[in-house]
Amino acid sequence: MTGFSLDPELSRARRIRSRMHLSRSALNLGLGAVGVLWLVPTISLAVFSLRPEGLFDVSGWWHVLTAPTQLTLHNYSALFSQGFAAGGLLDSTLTSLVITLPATLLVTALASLAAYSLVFGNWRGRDVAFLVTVGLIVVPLQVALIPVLELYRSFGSLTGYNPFGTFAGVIIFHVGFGLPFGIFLMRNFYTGIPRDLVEAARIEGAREWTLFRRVVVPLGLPAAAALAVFQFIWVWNDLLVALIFLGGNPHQTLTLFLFDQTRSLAADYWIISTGAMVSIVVPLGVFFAFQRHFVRGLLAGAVK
């Protein structure tokens, strides 16, 4: 009886594995190169913020590779030494946090409640309300600036309190424009929650608030985290709304602080680069803190 050798098949399998390994290595190298190129502007900004003020007009940031002793924390210490004086870096950072955190928490909480009502509530007009909400997403923010200013003025004439120029006015505007997308995101996520689970809890005697707090909210945590990250970054990086609705307020946001530096004729680049790095660090910290939930919320429903 004549047998047959497996050597040709084994050799072929090894060649296929070798090609796959080479292809994977080439792909990883290509992605790594793209990632490095993508990080070059951020790296240059970080180096600028760590170089002395006198070197900005003398040499480029890449000269630090040959003279790393140029790096110093003097720029940060000079800005932080101003403390919380109005218009300073620390005061602007605190102002941005005071505006961003309530706007993020309110949008996340209200959008979750509205989405629960749209998905698990039994009332007429739910579909119409959802379509109207989706339609509001396409309304440009710039279109509503003048109407909201008029609304604030009318509200001030009636009540004696005009939200224009206050933190509350900026927060209300961000909440109003963040809710349509937040409701859309949370509603689409809640539709994936089995209705039998909610009905079983209702049969057990659970009230709506208990259902929302103990059943739906824990299951919807990934979507809520994704929405919170989106809303935080949008509000934190906002310039237009703060520029208009904080008029006359001595406390400005971090984006306004950087804007005032860039529009001056003699721009202090060391202040701009240092402030820009501070503005980057905060949203990066928020993203990495909620990274796991953020990715789960974005991928929810992608694979059934």
Second form
Amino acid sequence: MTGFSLDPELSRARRIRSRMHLSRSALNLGLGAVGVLWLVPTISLAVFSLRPEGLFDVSGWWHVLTAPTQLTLHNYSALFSQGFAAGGLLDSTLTSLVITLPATLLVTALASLAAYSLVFGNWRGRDVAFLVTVGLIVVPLQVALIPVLELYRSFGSLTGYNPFGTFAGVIIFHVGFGLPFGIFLMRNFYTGIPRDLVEAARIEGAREWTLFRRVVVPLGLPAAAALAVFQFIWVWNDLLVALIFLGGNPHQTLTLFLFDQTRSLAADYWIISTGAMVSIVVPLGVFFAFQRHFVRGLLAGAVK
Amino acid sequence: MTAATPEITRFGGLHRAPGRRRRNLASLAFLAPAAIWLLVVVVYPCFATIRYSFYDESASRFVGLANYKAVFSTDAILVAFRNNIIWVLVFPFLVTVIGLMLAVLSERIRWGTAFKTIIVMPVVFSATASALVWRTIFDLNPHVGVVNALEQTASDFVRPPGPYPVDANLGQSLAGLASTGVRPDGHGSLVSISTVNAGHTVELGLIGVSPQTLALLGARTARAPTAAPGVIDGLVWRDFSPSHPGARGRVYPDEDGLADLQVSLLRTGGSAVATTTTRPDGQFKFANIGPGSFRVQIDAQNFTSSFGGTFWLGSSSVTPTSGLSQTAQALLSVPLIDIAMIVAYLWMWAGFAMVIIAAGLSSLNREVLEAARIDGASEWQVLKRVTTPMLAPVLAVVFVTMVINVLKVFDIILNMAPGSSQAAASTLAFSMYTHGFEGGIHSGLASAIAVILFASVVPAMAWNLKRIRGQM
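Structure of the form predicted in complex with its partner chain, given the form predicted alone:
Let us now look at the entire complex, which starts with that chain.
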């Protein structure tokens, strides 16, 4: 050893480098294993939805690794061929969309307006109003279920229109519980818009509405996109609100569709897995299309 | 811009006052829809729920604190408290640690972005879909559940099942198997009751063996052994004749031998002299055994039951609770379903923790970390003594967010726990739902639970407010 190392520092560096090389491949291997492990549940769900129903509890889904010919689209075609019959998979997908889109748009629009007022308005108590909103972010929605049902009932006996059991009833509730976070996110973004810009436009005589539409909204688009993506996924994935407020409606959301399937006596996993795949494909698509916005929403949303 | 500058001087103060009022009105009008919505759907209901919690099941009669007393004296709701405590104690800590590990490690690989994408994906899945996936992963049936399939493979490797498994879970026992000439030895084997010498025969009858098992093993009709000098001849047979269903102890022509059984010859002291396996007709033979009395033992491994599976979705407790009172059991047991659900929830939320922590990590001062490395600190030391303390504020945010999250755990219980273990898996949010909307509806009790749930997030809310006010 002593005879060889003309430069002990050099050989030490080499030793460290080879150790790092070894630990690097161990790291790649370890994280590769974690990644595969993380994919297993999703893959298993996909395989369940792509195998004939008779195989479900007689041979493990992992057998497709050696018998890939088992895979078939039959489950999908069977469910899709039911068309838009109320309570079916396609109808439930549509219902989820019909509830999620308005709830998302309303939250994004109303939160942007409110945030504009909180940031660029000149009224007193803006900070207090904002803090109250922040406080509301964590309110468990369980707190509001019974009173809002009561409100709907009173509204029904007053006007003849009871929002209970309607899409509107679900949307109203979702918007209420989406707003605190939405206002928080938009307000935080708007505070980064230079005030001078707004003041200058005001001096030039721009009306508040014009200012909001032409100046603040375009600048705030990244935040609005983050909020919309976040809210979309939130509402799309909700089970509890739909479970309570959509009671009795023949149309149900995808999560309700899945829940009902597990409750039915003949719990058919081929229906459940196929429905679950449809239910995760949509948010997954939104996630991949707007990944950056979603991550921004997550970062801002580390409070909910 | 420049063109507008003179206008300021021209109109100066004149139009300012009415303009400002109009502007303030306009900006309040911007706030109004959200404010009204929040007041009606969120703020008013908070107060209404507090009011309902002091009223009876149909919100018509004031009952004071009765609902709160009921909450703390109903075992089923105490179970919910216990589960909330388990979730809060275990989950936020674990998910933060895992998120930190994944964030730190994924920084050092080339495919870090792809890795992070894989881990984050479940965050966008509904808890309903995720719960339904994990329900299959933990399924008792090893043809459905990966976990039980792996457990079975490992168990069969360590302790291969015998040809005649005796499964206590199915109510089977060794004593129930012994019919003629044998009895259990108390250590999992069957031993002949009488002793036998060379030149004699021994007939051992068992019952409770299914014809399917025998067919599978290729068993044939039993034949009574014949004595030969210097040899012990024996038979193990199925001591049940369809033509003589009540008769025991005789070998009938419609009875089969028990094939493939491992039998040993024991000296009276108990030590095994020889071991052999029965033929398809149930006969066995021990030759060259010398003088003395022996017993024949049907070895324990014949009866090793195959792995029965772990009922991960069940309510059996990890902690020993037998002999405790009902209330103590409610408070102290840790059902397996909780563990299964927490594992599933880690899968769902680790990506969230990782993304937040990775963002914090990327804004850290790299020089400090490099300096520590150059000073000879190992990676572990750097993580423990430098990175983690510097990340403390971010870790706290993740932790608190997850505390709030698990206090409201609901969907996963409804969809992952089978009906038989939902009561054991219940949390406050779940209990609020069952008391408020399922079966016997009790708005007072449900409201009291909701108020307690609300109160439990208040510390987290206060922490958030303090943090955000500090940033304003």
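Between two forms, the rigid core is the largest collection of C-alphas that superpose within 1.5 Å. As the structure is a computational prediction, the values presented were derived from the model and not from experiment. Numbering follows the first chain given and starts at 1.
Has the Cα of residue 240 moved 2 Å or more between the two forms, judged after a core fit?
Result for residue 240: no, shift under 2 Å.
C-alpha of residue 86 off by 2 Å or more between the two forms on rigid core:
Comparing the forms between the two forms, which are aligned on their rigid core, residue 86 does not shift its C-alpha by 2 Å or more.
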